[in-house]
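Just the one chain here, laid out as structure tokens, in the form predicted on its own.
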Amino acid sequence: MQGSDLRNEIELDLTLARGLNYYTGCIFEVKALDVQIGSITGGGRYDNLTGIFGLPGLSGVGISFGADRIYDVLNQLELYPAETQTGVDLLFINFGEAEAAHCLRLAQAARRAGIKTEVYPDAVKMKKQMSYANVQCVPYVALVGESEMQEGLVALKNMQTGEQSKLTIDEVVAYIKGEQ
């Protein structure tokens, strides 16, 4: 590949030992350069393992990935691209069953115009609601209580700046929209 940055280190361990009780052969185990964590990825050959699913003197080659390493490395290489940190736009706070079947049309009025919008499930404290939109990255949140739902607006709060603006739903998408 000409051009291409990518590099790859081979190194030969002898003394390496995985799965004793059912690698028969060649194992291996692959590590991320740059980061100081064990293997994300191992496996090797196995004679008759699948003996014990009924069909036996079957040898094969195994391979697995630990899916939960490869994303610390990703997160520590910082090689997720930044349209992936946020996966929703706008989050509906739920204050309770009335005002989220309120917000779920709210919610599906502002996917309509393109916005990746979600309620949360559940009707728990508002701390909690705003602590998953801290950690999730989520830019906007709504808040639609019982005087909102009667006003026809959206208390529609800017997590970045803490502003917070009483819109209708198409002022909110607009808004929205323009700021990204």
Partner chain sequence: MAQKPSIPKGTRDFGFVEMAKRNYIFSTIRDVYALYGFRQIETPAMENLSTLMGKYGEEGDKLLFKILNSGDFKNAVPTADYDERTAAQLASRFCEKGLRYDLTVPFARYVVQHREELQMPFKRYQIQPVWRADRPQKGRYREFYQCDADVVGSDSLLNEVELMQIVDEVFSRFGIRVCIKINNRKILTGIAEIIGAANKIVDITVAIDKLDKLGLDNVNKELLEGGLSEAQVEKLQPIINLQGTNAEKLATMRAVLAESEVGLKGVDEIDFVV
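For clarity, a rigid core is taken as the largest C-alpha set superposing within 1.5 Å between two forms. Numbering follows the first chain given and starts at 1. All values derive from a computational prediction rather than experimental measurement. What changes on going to the form predicted in complex with the partner chain:
- When the rigid core is held fixed, the Cα atom of V73 travels 2 angstroms or more between these two forms.
- A movement of the C-alpha atom of G38 reaching 2 angstroms or beyond is seen between these two forms when the two forms are aligned on their rigid core.
- Core-superposed comparison between these two forms: CA of G62 displaced by 2 Å or more.
Alongside the form predicted on its own that was just displayed, please also present the structure of the form predicted in complex with the partner chain.
The following holds one chain only.
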């Protein structure tokens, strides 16, 4: 139809005969051009869907996206956006009871600004906490020990570059948001 302005091609294909008994008008099927896989979406018009439940004469038309096949196609073509592959943005290292209580407040501030944030729940060895951050691919780690608490600052470590800088929590938020 003029004005429908599609980016993908529609092709009349007489061999398309899905659900012959069910459909009464147009029938559609979608094929991926760059991956060998069956139909990834289909549908059509049916004229008597509700007749069997006592409401005849109601025409309908519908489509159904095949989520499992679309999943495979997106995997094969590596088309998933980066944000579907990231977890938490910021992890606070736990240095003990007093520090953790302070970090919980800072973490709340970061979360309210929309940054996915975790506070490590146990005051275990630093090495173990850093290894957790590495395996989880957390991009930023916040180290708030006794001196940072007194200064009102956060030592923020960029896990990719290894760089570390002392910032206020507002600066941390602005910095991470700027990087995203």
